[in-house]
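Let's start with one chain on its own, the form predicted alone, as structure tokens.
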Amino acid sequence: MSARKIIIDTDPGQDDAVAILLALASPEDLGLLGITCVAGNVPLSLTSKNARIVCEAAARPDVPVYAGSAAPLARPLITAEHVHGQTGLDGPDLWEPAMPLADGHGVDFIIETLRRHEPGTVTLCTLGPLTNVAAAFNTAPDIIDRVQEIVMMGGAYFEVGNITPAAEFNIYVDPEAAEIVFRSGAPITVMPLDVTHKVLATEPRVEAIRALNTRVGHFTAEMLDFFERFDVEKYGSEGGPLHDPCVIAWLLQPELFSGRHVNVEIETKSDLTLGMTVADWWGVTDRDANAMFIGDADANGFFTLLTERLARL
């Protein structure tokens, strides 16, 4: 079976670039075919550079990185340097990247990505706000049929938010980005707090990537270190919870996860509620089902999958 063609849409962030390194690692199941960077966890001159520091620990630097979205569709933007660090990938020794951004926009090549491929075989992955999606789909509506699935990291019910007692942070940022995806009729998985707080990366998860002993292991590890610190000390896990890359392990082995197919409805116009993820979960809603909401993970059986694949770089 050939790989599954996905564009990741991203704002690394720690968790982004494992996802990043996941996909990569994986090329027999996904056909990386461009990654495009929106601003979220920092601003978007962070984000185009994180992305292309993680191609280059990848030593994929053939893999495009397209900069876009500098700012949600209607808000000023919120960043997150309390979790992330200054630079976004705090951590790890950085560098300039050698590689440069891919020329154009990357809201023009999600729209030139789906237009090009055959309806139905190109999946995105968006792991920050959903401005460039939802720009894409504003911009070139005909492209909303082509997508094969959006599988997101984004939301959340039973764990409610993280940046606002009601709100998670992607859909927090842009929440009118968010209302279009989720309305926009493609077909949707949500990857929510309620499944990435239960993927924790514990000691002895991040030890035994360290003790791969490959610059990827050792940049995954030390990202990991900083990263685990801020969730640790809020919510007193054993671990910092691993959101991104429920993505692209979703893609890998959906057998890792359960969840149900529910009507998502986003909250753009209450102060209190801004950026919720309204989840009819229990179905007492006459509301139409829009997006597979995941609510658990096999974490054993996802650290085993992120590990062995993390080896391969």
The other form holds:
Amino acid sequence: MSARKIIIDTDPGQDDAVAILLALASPEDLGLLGITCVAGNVPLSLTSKNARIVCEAAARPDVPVYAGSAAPLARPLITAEHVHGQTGLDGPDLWEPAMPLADGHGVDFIIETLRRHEPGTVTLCTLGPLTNVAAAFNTAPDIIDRVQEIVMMGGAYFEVGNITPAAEFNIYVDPEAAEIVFRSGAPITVMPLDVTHKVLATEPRVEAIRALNTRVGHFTAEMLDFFERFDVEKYGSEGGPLHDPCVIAWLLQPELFSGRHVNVEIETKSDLTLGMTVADWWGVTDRDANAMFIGDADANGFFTLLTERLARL
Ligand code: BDR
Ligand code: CA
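Compare with the form predicted alone: the form predicted in complex with beta-D-ribofuranose:
Whole complex next, starting from this chain.
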């Protein structure tokens, strides 16, 4: 079987970085057409720099990295330096990337790539706020039917929220964009906090990655050393949740995950619950299902996959 073509839309972020590395480590399975950056965890100038640092860490400066949207569709940007550090990628010693940004805007790259490839052959992997994808759908509605699938990290049902009591960060930052995407009709698979909070980078798991004793192994372990402190302090958990890598792991080994096909609506009006993903997990409405909402994962299987794949870089 040929590699599944993907675009990664991202706001790196240590967990975004691990997701990118997992994709780069899996070229037989995933053909990474390009990376589009969005403002989220940190401003666009940093996310578009961090994505290039990650590509260089994996010795893949050939991957086109585009800068996309610098702010949400209808709101000021909210960032998460309190989780990811001032650079967004705190942990390892960082460097100024030598590879340039690709020419053009990330939103245009998404539109042109979907138009250039056969319908139903390009998957969008979204690891940050959905601004770029929503902007692309607004500008070029013809591309919606051409999307094979959107696999996203975002939202929560049982875990409810992380950035507010009611909302997960990626959806909260740009709820209008999330609403556009969830109402688009494109096939969607969602990795909410409900599953990502079960995929914890515990000390033995991080040490197994460090023990690869490669550049990527050390780079990843040093990112996770920094990243875990926030969730360990907040939740008393045994490690940081590897939110965004769940998206890539699902493409590689979907049997590691389980969920339900349900309706998901986005709260865009209430101050109190802005950005809430109202998932009809129990099927109590007659609203049509619009997303596969993942609820569980085989965390050991996930870390076996991740560690084996990172060893290839
Ligand atoms: C999401 O928000 C970001 O902080 C992470 O990178 C992840 O995409 C988790 O809520
Ligand atoms: Ca992210």
